[in-house]
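Shown next as structure tokens: one chain only, the form predicted on its own.
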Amino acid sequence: MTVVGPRFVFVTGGVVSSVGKGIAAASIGALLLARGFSARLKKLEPYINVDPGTINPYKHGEVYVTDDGGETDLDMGHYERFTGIPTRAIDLLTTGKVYSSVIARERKGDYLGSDIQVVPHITDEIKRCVLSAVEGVDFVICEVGGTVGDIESLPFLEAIRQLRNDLGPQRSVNVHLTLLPYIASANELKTKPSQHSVRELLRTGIQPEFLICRSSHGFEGETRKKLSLFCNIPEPHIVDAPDENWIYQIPLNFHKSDLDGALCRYFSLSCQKVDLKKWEELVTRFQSSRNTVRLGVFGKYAHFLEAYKSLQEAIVHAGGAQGTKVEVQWVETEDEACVQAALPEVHAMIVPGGFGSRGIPGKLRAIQYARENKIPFLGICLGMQLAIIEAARHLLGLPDASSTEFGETPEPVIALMTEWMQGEQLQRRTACGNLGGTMRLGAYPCVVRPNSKLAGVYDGKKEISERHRHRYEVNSTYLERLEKVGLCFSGWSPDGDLPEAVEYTDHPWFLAVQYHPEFKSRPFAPHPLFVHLVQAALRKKKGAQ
């Protein structure tokens, strides 16, 4: 039988949340790419928010930004890092997006007087979005957020149940991810939670064809047989997924369990021999570090590192590429005593992005210390804005210099920009607009000043493209005075209105950028800003010895 259109792999999760569905979906994508297929990855997220842009990072982790300006789930970052395939705003579908679309169409009369129901109207909208914008690819890997049994997940599960009937087994497969808890007193992995999770999935009408089991210990033998018997899944389709220190080991583990081969056989596909040499070399590099440096990250979410997931991975990429283990010291900037204690201990510093006034004095203290003591420094988004404020206060002699984001100030060196150009289109925003609408989001070009540190980082490129997520900009009325005290604005928007990067000419390595370079770092292509920061940290460590 000739199959027309992409094949769909639906990934669900059970037993507990945060079981690793995003990494599993990304790993499946990486393996299918390694076998010569093309793929896209999508996320179905049950929360009612339209997107995660206004969710507290403590609740849901970082907001990952796509090139086209989508504020998306952090799992989209895993998809890009594992596959190298850029995600799009439309690749994240939330309950809020679904209901907004259906209600808008109902108001226009598109349903011809029907009373709007979850089935078929909500589920039809979910199916439409899953099937849209996937032309020309061999596989679509679609992760369903949440945990099987959650009330809010039910419309999405019903939609993929229907899609199974619409597409048929030749074009769809269900992969379920569960947890096998280890009971130390019995020295045993328990399968009962996974059995119940599969039964809960069966209640929605979905029989998974594959079962991936997370555990602290690997399993074989009787455990596999028991899972096969009670979950009604063939033994070769049950994948052992033990915990790993390095997430980039997981595609290799899945391949060792023959997950990619079994998927190909399920779809009756002939495929080229898989080549995972680059993955093997990557893991070897990461695990055989020759050097060690300490990097201080001064932020306000230091107790919840999911808020800095892409930053974490970018640091790992940069260190691994140079055979260097980067020991990250996460410093909570609300605790100024903690900040002060950490400053002499690190070889380099990062002040990452963020919103709001919490922890600002601690971040400013870290920036001042890095400037005065010649510590390699990278400021990201808010980190750049605070570098400007620190310079204005301590070099320009403006103690009240601040950002209008933090309240009224007589010296607004950072302020809300009301309009800017995106390509040939003028964008406008107001302080009273909705939160997403007031931000500069997505990929924007940046013109690089020749012979600057920034130009050296980007190998002399005249123009780069980076992803943004911020509301406030450098107030242009202060630029000339800031340059006179040693700041060099080395990156600009193409129209010359918006500073994108700043550095000190008399500092060994001090760079701050308005954009988020961490969103474009990949394990096989580390972002050069982090690579150069690690190199500067190594030089600082060597010089201090």
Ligand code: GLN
Contents of the next structure:
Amino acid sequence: MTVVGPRFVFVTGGVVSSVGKGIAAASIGALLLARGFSARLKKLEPYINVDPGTINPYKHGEVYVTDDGGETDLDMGHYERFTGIPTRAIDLLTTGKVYSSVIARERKGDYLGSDIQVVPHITDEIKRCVLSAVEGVDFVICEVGGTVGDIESLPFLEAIRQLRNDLGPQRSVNVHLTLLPYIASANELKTKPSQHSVRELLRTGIQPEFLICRSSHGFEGETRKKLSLFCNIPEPHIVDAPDENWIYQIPLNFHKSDLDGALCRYFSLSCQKVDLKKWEELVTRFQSSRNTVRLGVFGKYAHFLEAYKSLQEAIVHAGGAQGTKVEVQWVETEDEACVQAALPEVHAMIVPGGFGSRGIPGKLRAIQYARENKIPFLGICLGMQLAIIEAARHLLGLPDASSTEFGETPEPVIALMTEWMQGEQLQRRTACGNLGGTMRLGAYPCVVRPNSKLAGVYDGKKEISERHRHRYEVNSTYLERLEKVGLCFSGWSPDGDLPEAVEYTDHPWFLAVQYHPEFKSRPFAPHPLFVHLVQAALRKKKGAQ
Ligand code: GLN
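Target state, the form predicted in complex with this ligand; input state, the form predicted on its own:
Starting with the chain above, the whole complex follows.
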């Protein structure tokens, strides 16, 4: 029988959250690509928010921005990094989005007088989104956020149950990820929570065909047998997923458990040869560093690193590419004593993106120190805005210089831009607009000034494209004065209106950008800004020795 259309791999999770469902889905994607198939990854998020743009990163981790301006979940970053396939705003479906579109249609009268119900109206909308925009790919990997048993997940699981019937087993499979807790007194990994989790999934009408079991130790025959018996899953479909220090090792571990081979057999696909050489090389490269540098990241969520996921990964990629272990010191800038103590310790610094006025003096102090002491420095988004404020205060002699984001100021060197062009279209935002709708979001082109440091970083490219997520911009009325005190604006929007990058010519390596380079760094293609920062840190370390 010929199968028409993509096959769907639904990834659900149970027992507890944070077991690594996103990385599991991304790794399945990587393995299918390594077998020569094409794939797309999607995420279904049960929370009621329309997107995570307004969720505190301290609660939900980083907001990952797609090229097309979607504010999405941090797992989408894993998908891109593991597969290299750019994700799109529509690849994240939330309860908020589903209900918004169903309600909008109801208001237009599209439901012809019927009363709107979870089944079929909400589930139909979920199914429509899962099935849409996947033409031409061999596989769609669709992760369901949250944990089986959450109230919010129910409509999504019901939609998947229906989809599994619509598509048939030839085109759909469910992979369930659970945790096997280790009980020290019994010296045993416990399977009971996984059994309960599968039972909970069964209550929604879904019998998983595969089980991935995360554990601290890994397991052998007896545990596998038990899981197979009680969860009604064939033994070869039970995948051992021991804890791993390197997330990029996980596709290789899954392969060792033959997950990709078993998936191919499940779908009756002739097993194409798998090529994992690049993954093996990557892991070896990342694990064998010749040098070490210390990098200070002066931020606000320093005690919750999920808020800086892409940044963390971009640093790992750049270090790996340079055979250098980058020891990151996450410095909480609200604690000024902590900032002060960290400054002389590091070979390079980053001030990352952020929102709000908390911790700003500490960040400004770090920037001033980097400028005056010639420490390699990368400012990202808010980090660039603060680099401008620091220059205005200390070089231009405007002690009140600030951003209107932090309150009223007589010297608004950073201010809300109300209009700008995106391609041919005029975009507008207002200070009182809804929060989600007032940002410059997604990929924008940036023209690079020839012979600048930025041009060196981007290999002499004249125009680049990077992703944005911010409300405020450099106020153009201060540009000339800032240039006079040594700032060089080396990146511009193509119309020449918005500065995108700034640097000091008399500093060994000080670059600040209005965009977020970390979103586009990949393990196999580290972002050049981070690579150059690590190189500058290595030079700094050598010079200091
Ligand atoms: N808060 C700043 C703005 O909205 C910077 C945002 C960011 O760093 N992503 O413009």
